[in-house]
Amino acid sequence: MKIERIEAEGYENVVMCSDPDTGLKAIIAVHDTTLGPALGGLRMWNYKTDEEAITDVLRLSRGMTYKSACANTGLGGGKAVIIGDQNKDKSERLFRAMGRFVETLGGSYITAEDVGIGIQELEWLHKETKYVTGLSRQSGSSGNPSPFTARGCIRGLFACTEEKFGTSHLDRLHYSVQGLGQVGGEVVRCLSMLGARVTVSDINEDRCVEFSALPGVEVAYGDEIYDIDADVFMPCALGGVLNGDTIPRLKVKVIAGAANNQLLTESHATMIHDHDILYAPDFIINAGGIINVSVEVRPEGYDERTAVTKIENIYNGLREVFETSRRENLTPAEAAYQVAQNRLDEARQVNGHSVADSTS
């Protein structure tokens, strides 16, 4: 197993692993541990180049720092990616090698489930490292974090609809949801149960057919989802979907989804604001999963009631962001970064932790 250090300004540690014996090629990025060890999911994706994978893991890691800071998890930000096809390349040997890679960081990074990874893969990792969260409930762990991420998104929707429409009746609105994975699918099921109208889209057409059977759910194919005349757009797939091409096409008043790094660049937050669309910063509204697994790493162990109580506070977190945005004439994204940075700065003053500025 060969491990190389990658220099990245503003990050505490970025390392790439290559293991020819198992086929593992992976990157771990530890962005900031001011508030505690870096916790963030492991993603498996068929990146076209190493550079694409590095860009993704750096953006995701940085977002986890802000997410944990705003959610008061007591943890820092990190992320890991495996370069590979999640449908063809999974094996116990590969994931045990990934576990050994995680172990080399000595607990500065704790991993969890993300795109392309399930509890089975985490169990394989756990054979080689203790720095794993989100294992099965039977093992005493917190289980799949996706339902908790979805729960937090629904809770956050109340803050968004109250801010923009003056109503907490989610059933009266029309939602366009991009991505029917574990989180997006759970969000759609919940909205359907509430009686809302939902238009869905996913790269897997079989998933679209499956969800079209739910009450109030209809399908848009491909990038038609950006043209749907709805009240709320919910990006629940991959990042970078809010950009100069897609934002002008949107016919919604709110963007509030579960995907990480929805903005292609931070400047696109201003474009959204200029289009009179309320944006719920992704690292606020999608924090339910990380909040759930953060409860697991407490000395007293996992307790679901504690996790759910903390997830309910996503509503208050978004209210704080929207109020800061209005008061200081900032975009909601700028206000959220300010809240996160203030908490990091306060912690550094208290504990004397000295790292590169996490905004770089």
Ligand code: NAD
The other form holds:
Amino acid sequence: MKIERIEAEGYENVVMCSDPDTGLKAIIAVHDTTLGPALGGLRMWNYKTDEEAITDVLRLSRGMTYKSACANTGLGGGKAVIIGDQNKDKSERLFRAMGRFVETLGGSYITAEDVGIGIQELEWLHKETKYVTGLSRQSGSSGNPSPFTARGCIRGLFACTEEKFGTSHLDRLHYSVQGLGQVGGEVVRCLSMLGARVTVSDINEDRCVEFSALPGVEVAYGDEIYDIDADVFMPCALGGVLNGDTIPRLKVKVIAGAANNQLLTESHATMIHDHDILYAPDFIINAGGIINVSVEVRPEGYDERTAVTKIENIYNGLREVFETSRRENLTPAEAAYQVAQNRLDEARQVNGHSVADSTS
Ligand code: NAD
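Shown: the form predicted on its own; wanted: the form predicted in complex with the ligand:
To see the whole picture, the full complex is given below, headed by that same chain.
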């Protein structure tokens, strides 16, 4: 564990969770609770090393702080990862053990779905802790956030295509979409329904076969997706895909996808800018899910109409970022960090300190 990095980047709490009885090995990172309790999904992934898992959870939780700050959710940033194979290692006992760790944080961290985790696993967690969102609609919760994330991405696409191509006719463009999961799959269905041309890729061949049946959809195999001569690239799988190897291969004019932490490092935002590609900062365009669950944790409870109205604002959020970027000669990523940092600084001036205990 790199303690210097945790201190330097301002993480409030990083908890290593180990339960030998169930085989649970997990990490919870609470990055910042200035704006509210740290809400962020739980990911299950077969990390090759513990180091890789730590890096992932630290980056993801920090991203959640900026995402919530920009989207005005009234929440802080946190995230959790379970080190394990989502196809083999899931059990009620394991997720209940995870729930007990979440409970020990007393509400400074609230969990939800992320890669590899659905409502069933969250129901198991919920048997041990109340700090869970995104449970089933039948239980009064906000349900799986993924369709809302997809909705936000589509809304964000309008801002991107207007900025770069001067059109809001999404159907006239060609999209390359990496990842056909809960979010990417929904985005592709929507684009196909609008009549757009879409080239897709997924490491899961069954998903590729399933989606190739949709009108306008064709499949790219392996990493060919980076070479597609499309207008818009939508990374909807994992992070780090925008890097020194992939950016020079891209022929698109816009990058606008749901995946968290798409840039391998912050400097890759400059590389994208230098290639004359418009980048929609991931934590702005993929905020639909967090906006949806933030409505659930309000004292008045969940209301879908409120959530959808707020998600529509992703369009305005991106327009603000693009305008700031143009005006101040920043990359869109730098402009987005500036918006987030200003909100955090203002709140710190008012609060003087963290508000982590506001929901407990
Ligand atoms: P998911 O697990 O449902 O889907 C991910 C898909 O990507 C899977 O189908 C997987 O097979 C595929 N994949 C993995 N590696 C790939 C590769 N190298 N090439 C092509 N496909 C690959 O996850 P999801 O919930 O759809 O989330 C997708 C991304 O969006 C993640 O980065 C997640 O953190 C981010 N995100 C999700 C939400 C949400 O509401 N679910 C919200 C914000 C951000």
